[in-house]
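Below you'll find only one chain, the form predicted alone, shown as structure tokens.
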Amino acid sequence: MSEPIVIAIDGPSASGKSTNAKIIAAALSYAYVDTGAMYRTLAWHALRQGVDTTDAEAIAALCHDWPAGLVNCEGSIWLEVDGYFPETEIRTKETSAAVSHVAAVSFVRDWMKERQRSCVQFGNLVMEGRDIGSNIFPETPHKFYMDAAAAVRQARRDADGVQDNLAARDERDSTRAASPLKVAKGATIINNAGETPEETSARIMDLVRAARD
């Protein structure tokens, strides 16, 4: 049996890793794994426990031991916290604020590593994120960076009604110690200003099917 196919695609906040990877998982009938919600899973879980997410020692004994799994519901790969997947809550300005300090524990990204490199067990994979071409599937041939400039993203962040400030979230993800956000060795660039989605996905998609013939 052949290794199942895993695509990365990383980028910043804003850059349309989750928008086109939902596109290409479900044209390709793949699984689609949005790793950034599983660290926002990690998040929410500290804030209802009351553990102060900027208390690196507590939020990895925290992660050491709390009650998560992986589950596949319909093609997409999420973990689930006593049997309960945040849909909601992980998106609220709270959890948003939270994240970025939860991510940059060494302890918790090991964790996770182990965790998504795990998700092959449920076969071909799109798996967006931060750190997904560099750190989890440094070994896959299909290795995408999505970018924008900065004031495109930010416009896309405003016109979805977001408030966040951008510039804050990458220098905190491109200077942290564990993992930082980077351009992974022999990825692919994909500044998509000015595309639509089905565009990007499409030049993604071509690159891919290019690459396996």
Ligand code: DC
The other form holds:
Amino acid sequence: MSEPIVIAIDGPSASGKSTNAKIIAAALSYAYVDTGAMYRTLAWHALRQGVDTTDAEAIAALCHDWPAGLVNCEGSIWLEVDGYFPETEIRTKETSAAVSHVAAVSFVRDWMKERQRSCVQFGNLVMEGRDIGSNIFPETPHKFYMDAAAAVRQARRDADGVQDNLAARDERDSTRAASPLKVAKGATIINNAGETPEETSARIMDLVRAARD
Ligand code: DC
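Having seen the form predicted alone, the form predicted in complex with the named molecule:
All chains and molecules follow, beginning with the one already shown.
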């Protein structure tokens, strides 16, 4: 059997990763993996347990003992905690403020890498995040880095009514020591300002198709 195909989509917050990754996954019948949701689920769990999310050692210990497992729910892969996926809770202001601290802990990154690589058990993937092309699946030929100006991205979040300090989060995500956000070697940069998601995702699928021909 041939190796599963992985389309890696990285980029800063509100750059359009999720919207495009979902369109592409549905169009190609690939499984969709939102790795940011996995970090958010750990941040939510830490907040619920009263663990200080800026204490790297405490977060590593919490992650070490975390009984979270991968689940495929109608083509979306996520981490469930005691059989529960906190879909709404992981988008709150509190979780958004805590998540980039949790994501900077190197034990957490290693733990996530093992789970994220094992998602190929579900078949071909569209996986979005910050380090998918640079660290999780560096071997995939299908790497994309989505971008748009900071003001455009903040305006998208504001329009969604989501309170999220993107600038602070992006700064932490790009400057951390452990697999920071960066353009992966060989990635195609996709600036989607002024494009509809349908146009952007069609452009990405054309590039994937051309690389596979
Ligand atoms: O994509 P998002 O905004 O839901 O991601 C939440 C946070 O998780 C983001 O601030 C950075 C972190 N993250 C990461 O460090 N690596 C990933 N592959 C995905 C997300």
